[in-house]
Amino acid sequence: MKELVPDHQGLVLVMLFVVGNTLVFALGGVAGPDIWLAFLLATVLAIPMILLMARVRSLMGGASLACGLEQLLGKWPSRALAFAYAGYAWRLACYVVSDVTNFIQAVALPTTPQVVTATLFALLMLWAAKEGVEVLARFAAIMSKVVFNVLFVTFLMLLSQVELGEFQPVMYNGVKPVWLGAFQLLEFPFLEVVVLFWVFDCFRSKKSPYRVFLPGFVAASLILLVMASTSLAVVGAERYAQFYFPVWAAVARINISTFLTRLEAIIGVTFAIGSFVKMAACLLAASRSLAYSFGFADYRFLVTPLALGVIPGSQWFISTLLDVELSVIKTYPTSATFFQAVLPVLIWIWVEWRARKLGRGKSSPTQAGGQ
């Protein structure tokens, strides 16, 4: 049975996935006062990859993910590819759970073992993944109103604390920090959206992948740009790079008539909601990909063991808050780049050749626009 997600719900799912567990971290901190340039550069560099992934999905027409991959790549290559991405998506789920548990322990529950909160989130994402992408997209559409309204109100309240002088002089340290910040943002979180390629089963039309992936990604990148730049302008460029959670520190400074204070908890709530959507999507992608790679018709029986495996996995990959910080601000190993950039480009090249051989590459201007 195909799982069909309306375009507007899919767009919101992409937005929450990108914002996800990234909101509170020092994104692009290496760029310093030029953080806004790093965000813009990373967005421009990421858009071709987003269009590339949308192009591959559009070439599948109305076919499901499994059928489309087999037609364009062949049976065994597509299954080997699915198996590889199942491992990548599961590892990413472990990273997200570790980010959340370390954040909660650092700011709210210092004496609570991380395994307790990891188990709670594992059970929640287990339920969400078993319900499928349709339910997850509807949940994202509902909760996005809470998340984005809270962020908008928070942004307005932070304006009184902003010091625009923190962004000057522009490019004082040269172009290198901007490029480093952009590459950090590409690896976390921009190109992690490749996981969603394996989440959506099918789309309403050939234009739907473009309507879902591109606007959702651009909107999410702008939200992160605004929140990161505002936080830097409040806490300062040097402290922004030093804090584990600069957005949290910036919101803690809100003090309106000694009445509205200590509002950083609302950022924690939005962080938890976004992280839940992202970890559930990662688990869903891992389960769906693994089931397809082994030839199973249904993926739901794999959700429980994979979700339970995330609990120890979140402790194995990242065990301390310092490891969380390094995973955010330090360039990922080549394995992440391989899954986020190299493999998608190779898949696109092969699919384009295969589609033209099958006579699909000439049919619509939408397809041509994705090249």
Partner chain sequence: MFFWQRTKKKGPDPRGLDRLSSSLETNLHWLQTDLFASDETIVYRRIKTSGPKPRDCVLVYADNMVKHEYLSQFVLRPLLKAELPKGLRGEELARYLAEQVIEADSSECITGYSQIGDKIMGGVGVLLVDGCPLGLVVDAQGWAKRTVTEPPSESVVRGPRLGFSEDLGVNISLVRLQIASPNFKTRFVQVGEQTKTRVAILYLDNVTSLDLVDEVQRRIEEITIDAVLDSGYIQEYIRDAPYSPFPTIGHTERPDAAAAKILEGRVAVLVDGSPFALTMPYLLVEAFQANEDYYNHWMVASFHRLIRYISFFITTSTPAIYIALISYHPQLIPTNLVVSISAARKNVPFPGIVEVIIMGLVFEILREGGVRLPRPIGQAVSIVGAIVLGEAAVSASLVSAPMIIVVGLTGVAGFVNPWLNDIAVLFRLLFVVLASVLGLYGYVLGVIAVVLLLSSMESFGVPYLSTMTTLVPQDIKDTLLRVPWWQMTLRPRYLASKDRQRLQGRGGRGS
Given for the second form:
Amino acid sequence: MKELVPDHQGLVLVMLFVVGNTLVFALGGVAGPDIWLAFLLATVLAIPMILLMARVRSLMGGASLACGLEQLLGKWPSRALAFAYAGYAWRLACYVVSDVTNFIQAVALPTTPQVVTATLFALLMLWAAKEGVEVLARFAAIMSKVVFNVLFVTFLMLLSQVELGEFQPVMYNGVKPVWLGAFQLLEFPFLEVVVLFWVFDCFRSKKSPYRVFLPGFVAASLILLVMASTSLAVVGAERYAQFYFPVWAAVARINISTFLTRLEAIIGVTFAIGSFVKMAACLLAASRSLAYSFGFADYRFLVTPLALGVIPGSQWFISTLLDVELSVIKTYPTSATFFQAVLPVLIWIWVEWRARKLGRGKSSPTQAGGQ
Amino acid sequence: MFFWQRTKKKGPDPRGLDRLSSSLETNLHWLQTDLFASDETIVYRRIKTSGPKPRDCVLVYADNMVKHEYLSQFVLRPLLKAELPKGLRGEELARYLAEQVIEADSSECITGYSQIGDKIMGGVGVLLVDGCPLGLVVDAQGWAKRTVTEPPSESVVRGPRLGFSEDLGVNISLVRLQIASPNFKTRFVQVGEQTKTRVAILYLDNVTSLDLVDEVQRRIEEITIDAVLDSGYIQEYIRDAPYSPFPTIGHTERPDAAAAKILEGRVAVLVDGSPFALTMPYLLVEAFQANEDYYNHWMVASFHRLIRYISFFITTSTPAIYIALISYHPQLIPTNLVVSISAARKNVPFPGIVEVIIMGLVFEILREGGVRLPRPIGQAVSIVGAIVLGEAAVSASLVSAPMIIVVGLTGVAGFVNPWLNDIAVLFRLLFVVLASVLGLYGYVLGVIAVVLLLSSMESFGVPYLSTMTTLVPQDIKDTLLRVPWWQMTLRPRYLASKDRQRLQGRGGRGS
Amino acid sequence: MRRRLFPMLSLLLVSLLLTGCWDYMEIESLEFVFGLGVDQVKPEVVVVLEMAKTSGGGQQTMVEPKVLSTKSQSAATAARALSNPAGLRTFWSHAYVFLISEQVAQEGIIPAMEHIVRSRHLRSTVWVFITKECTAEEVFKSKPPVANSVSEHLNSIVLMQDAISGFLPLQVWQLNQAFAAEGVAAILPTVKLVHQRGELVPIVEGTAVFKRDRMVGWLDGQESDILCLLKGLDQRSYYVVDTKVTDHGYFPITYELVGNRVELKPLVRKDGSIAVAISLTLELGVEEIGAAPLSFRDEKLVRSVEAQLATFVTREVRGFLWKIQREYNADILGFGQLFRRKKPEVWRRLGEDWDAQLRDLQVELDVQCKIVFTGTSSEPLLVRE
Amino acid sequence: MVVVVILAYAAVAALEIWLWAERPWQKVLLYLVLIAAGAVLAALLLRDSDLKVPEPVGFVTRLIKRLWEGGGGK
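The structure above corresponds to the form predicted on its own; please give the structure of the form predicted in complex with its partner chain next.
After this comes the whole thing, all chains and molecules, with the earlier chain placed first.
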């Protein structure tokens, strides 16, 4: 049973995945007024990685993930890899859940235990992951219309408060903050897209991976760029990084003819929906790759235990809002670099080599065993 | 032989062995004592043909199921006058009668007792002639029928006023009137151990994918049920996602609506005895489309459609959002409003959530009370109930005034989408419960759950949300808006895979 | 179906079991705070709240303002302590205004407002005022003639600010931004009490000038209008100018500001000294000419009036600039920010001692005035002799 | 509380395995191991909320860090 996602729905899934839980956070805050430069730099830096990922998927052709991996990477390396990524995806799911629960606690429900929100989200994402990637993509496709329209309207309403002077002076503190901001953006959220590698089962054609990943990613990064820059220009470059949720703060200021006010709840809702898509995708990726690494064809039976693990996991990795900031800055980047940049490059090189070998001679694919 | 047959008849499966005898008396005796024993509505009209050697004939039919004048005029009178040649027996005799004597439209021969039973119950006359082991069937169905009237459940201001009735043949002809094309095909299936109801599958040969038709037929044939009294039975047996409250099969009482769906590439199923045609696959958008949309100006129709979407949102979400706002996020309500709501709720004894649930229940009671009463009384019940109860409850401080507004709005908005009204009640309750636990975020979780449910549903292999998830312009044209007809050049992609072209190029008008 | 059954079942179950409703509150158990004020910070914090007592409901909702105040160690504890005498949970998210008394402003307003900014209860769109020559409590206890409460009164004044002029309304977030930004000083509008019909009524007029978080001086209504002018705000302020219309006749004519365009340009001169070029283009309407024989069909005369207006505005602006540069030495126009944004290298060099730079900063002023609107008549109301 | 949580995990596991159409032992084993891990994590967190988060690729991390600091001139 192959799960085939139409290209346009896959694209939207990528978009929501990237925009997802990142929207309200102070993205690239270290770059200050140069935030847009950091975004552009990060996008440019990320595109080769995205292309490389699409290339690997494209080499698999129409085959399903499991078959393709086994062919391209060999049985045991691919299983080890899947196991590692299962852990990474699961951890990311925990992060996303705790982002949401912390956000909700901070802005709306201060005394509700986070476990309650985490449990409800975990149950829903469990359901979504069990339904599979087709349903998730359909869900993303329909919700994206809500999410992106809301973002667009809030953007229009914020425009009247935008103070373009906030972007000046350009690079007052040199290039370093731009690079730092770009790297921050790369690890969260841009290169988290690697998780999606494990979400899609198979693609319609060899070109589909490119059609899904690249435009989806670029569109999402543009949306984030616009939202982040707009809210920076509204709340002020100096204050932007001080807020936990600058977009929230910016939208709270919308006041159109004293009637259209108090719209921040809408942003909260959008954030919850986007995060939901991301966490469900992560859970799906974790289950799929874990099932593959143990040699099971069907992954669905693993969804429940992994989802139930996310509930304590989210509390474990990040228990307070302070941790969101600290862990994103301190603990997360290093391991993220490994999974988001180092491993994909290694995989790509390995796969290119294998593919060339397989394609040219088809002589002895078994030779390529050790590494 | 006769005795053997009788005993055999009491056995489990008499079919195949029950050949008619050539003796008229044997046949009659068997009919009267066994097949139609103690059934006094069966009429046995005994006559003799004229001529030197008159022959005994008996016309058997069920009282009031046939057109009596028709039978007497075109069957009995010629028979009485007929002189049958000598020596004719068996099939020759039957053919002679059919070809030279009987004037009625159609007459066919049957050979078995049980066939006679089915035919007579189906409202035809069966002529038994002495010396002939065959029964002549004369089509003269003539039971009391409802005339073709305007359907009460889907009345329109503009559009055809024809509605389906209970007669399958008439219904098929009504659809055929709309689609006068040789590509319009009908397949028949029989369902129901007892009722033997005829079910017709209607489709367009050159548009609908035959896989879909086969799938529909397969599902209908797989039904094992003793009785089918309405198409609702079939609907529940063959639908997808049986546990989901959303409809995955549409039903309509209007031939024009059924024809429109068939023309888009859907399959319609008509059931004998039911004025409701089933259409499949059924998608969520169809709940927001009304047939009148297609007869009115497209801008007006689009506006109405927008209203329907908004109403669905209102009817499912208002109470939940109200609860979320007043119990969790009073900061999101405009100051003047929050002050007046707070003042209005000062003396109300119940918490908001209880108030919502009680008032919701009261509204449903009033509605249900009014639905099955005759129309004038029904209206009186709901109006008196609503106004008197509402007014009194507010002045007695049992409920707050804003709550009456919320419940009223919710209820009225529900009537805009009659297809989804019953479902809306369920989701309203779910949303209210979730909103009372986590405020707006609980409500959002509920919405996520419902959308997930919808995305996971399929109807006959077509995703339930098809037109809503796609970004292809041609498929969106009939979703949120209803674009002008000349713009809808293609049939929906997910239905008509064979022949997507609806119009040749752009029709009469540009742009 | 099975894969759906399990999550759906558990979702329902969990949501039913978890109906703990931790944050659930009934709206009628809230006491809506309309305004809050800080009257004193040292040695103890004095917090004043204006709350609304609501009653009636339906068509006859009554709102009665109540003023409570308390003294405590910090703003947070004081705010909490006020729930006790209020008898209901105080709910801050609907507050319109935040008043800070003159005394607190002179000592530094950060301690007074830090809690309010940090807590998620108060919206960032609250209007902030400094009370002049009175305390916040006195303001809250005064009697506005129309509005239900002082806070609503102040709020509605702010909303028609363009028609009143004489002050610049500010919300909490703008104040924060001013504190956070480099090279710009904060300002706040002031509230004072005036006598009307034997009762004290609060009005908003003038501006308090801050240097960092300490108030260093006042601007009156006229000066606040100039400030608005220089900030490029759409404010329809009136100017009464003695205008020379005939050879010897000076008449007081009232002009209304209809539109203005301001351009501030940082300049670095060849010798390395810095300056700011301000070019003002004002569009004015004539509201009242009194007995002046001023016909607007006389183009020469109109030009001369425009020139006189330009001179007048230049004089006013010069006076204003002298006040803020020399007297208060507070960069409320954001000259520093201007240099930081447009000429970062200058700011890097001179930003350290901007106060001294500001004191001697040269300002090149170019004022253009244009009369664009003369009401419904172009001729004076002449009485035939 | 710990007991309740563990019981809840066990109940979920029992319910779901009961719902399966077939139960190969490999699947059941993996399932149970994961559920048990989740339950243990939940129990540990209930006992001590300051549980240390392990760094699964700690050595790589340190290596990268060293390389980064050594070569990064940015």
